[in-house]
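Take a look at this one chain, the form predicted alone, written out in structure tokens.
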Amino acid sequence: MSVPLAYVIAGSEATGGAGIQVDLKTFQQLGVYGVGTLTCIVSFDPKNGWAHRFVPVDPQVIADQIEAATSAHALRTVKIGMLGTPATIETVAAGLASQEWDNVVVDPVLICKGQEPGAALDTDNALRAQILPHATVVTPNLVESTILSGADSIGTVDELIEAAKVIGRQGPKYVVAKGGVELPGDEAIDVVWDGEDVTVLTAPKIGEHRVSGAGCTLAAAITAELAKGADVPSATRTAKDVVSAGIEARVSAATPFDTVWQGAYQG
């Protein structure tokens, strides 16, 4: 039986609310067979305010995983999530360059809390130089859009649109800039820039606080829909519906944040 395939290169988040755990759950919910390569391990520390503990995977181990995954399957659509170090980025960039891709979705996780500022900046710069040029779609949140565009701040939809245009000049064919609950008003707003036109997607806000895993879920759902043959605008609309359903049915835990439940979506 032929089933659609999607590949993810990302980190692990042990509580299940982000990272590759979310990506594979989202792929499964949307009827896509998920293949994954692990780049790092993030373990929140419950004895220290749930701070991040970040451990990178050895670059050779990452390269080995990429070799195994791409040799076993005819992978054409990939999502790039948390990378975390310049060495990891270099390895993943080489993996991307080793074959042709129909779709490369980049969720630009720029900074892991707990990284030293210098290391974080080096990672940011490496991601811009080596990963963004490969992207079919990049899905920055408001903070990432501000950093990638060089804006002082983003507080309106018009400013988010302008940031998306600036990011688009760095290589991605499409920019899905997420406003989420961060922009004022009753609507959760995302903008899609295709290099010529902008589409504004809205949905009613569900609460006023961010829910962990929303960004991972959105990018993973776009990836899954692209793997099934959808175009970027329709994939993004479906992804927004997946996230809205998952936030509505959010999962609570001992953590200070709730997480998206991907299983809530019934397309």
Ligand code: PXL
Contents of the next structure:
Amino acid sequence: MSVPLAYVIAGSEATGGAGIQVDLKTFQQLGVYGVGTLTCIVSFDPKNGWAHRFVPVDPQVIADQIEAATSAHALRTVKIGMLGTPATIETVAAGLASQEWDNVVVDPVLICKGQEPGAALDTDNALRAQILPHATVVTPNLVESTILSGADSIGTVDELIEAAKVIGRQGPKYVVAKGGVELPGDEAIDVVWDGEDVTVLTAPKIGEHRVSGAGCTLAAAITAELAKGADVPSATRTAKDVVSAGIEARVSAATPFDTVWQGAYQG
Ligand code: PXL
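Let's see the other form, the form predicted in complex with the ligand, since the form predicted alone is already up.
Zooming out: every chain and molecule, the one shown earlier first.
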């Protein structure tokens, strides 16, 4: 029996609500065997308002993990999550270039919830220059779309579409630009731009509060569906259903945000 495989290169988020923990849970729920490489360890600090504590993994150790994973398995589909430093980006870009991929899903984690935007311009620029050109799909949230497109702000669906088009010119074949709860209106809107046409996906917003792990779950679910042979538009539609079900059944914690329950989606 051959099981579909998906690979993720991402960071650990110690509360379980984001990062590689979410990616691997999502892969499993969608019937895909997950292989993971760790780029960094994020441990929120409960004594200090759950502020970020961030430790990058040594670049050589990242390269070693990529070597082990890609030597053990015939991996064709990969998701890139949080990278965090220019040195990590350099190492991961070299890993991506070392073999061919059918699908590279890039979740451009420029900042996490609670961090200041623009904290690390060199990291943003390295991601844009070295990772985006490899992407089959990139999945920016509203803040990331604003940064990557250079827009002053994004407050409407038309502005989100414009930003997706600008990001699409930086290399990725598909841009899935997420409106999330911050984009005004009753619907959670995602814009899919394929270089020629735009598709607007909608789902009812579930509450007005952000839920941790929604972005990681969406990109991981797209990755899993691509690994199973879906095309990008249908993978994105399924992924949106996975996120909606997971937000509906969210898990509460002492952290500032509830988190997505990946086990809720039953296909
Ligand atoms: O949600 C983005 C994200 C991704 N990956 C890691 C994170 C976060 C946000 O906290 O810590 C490791």
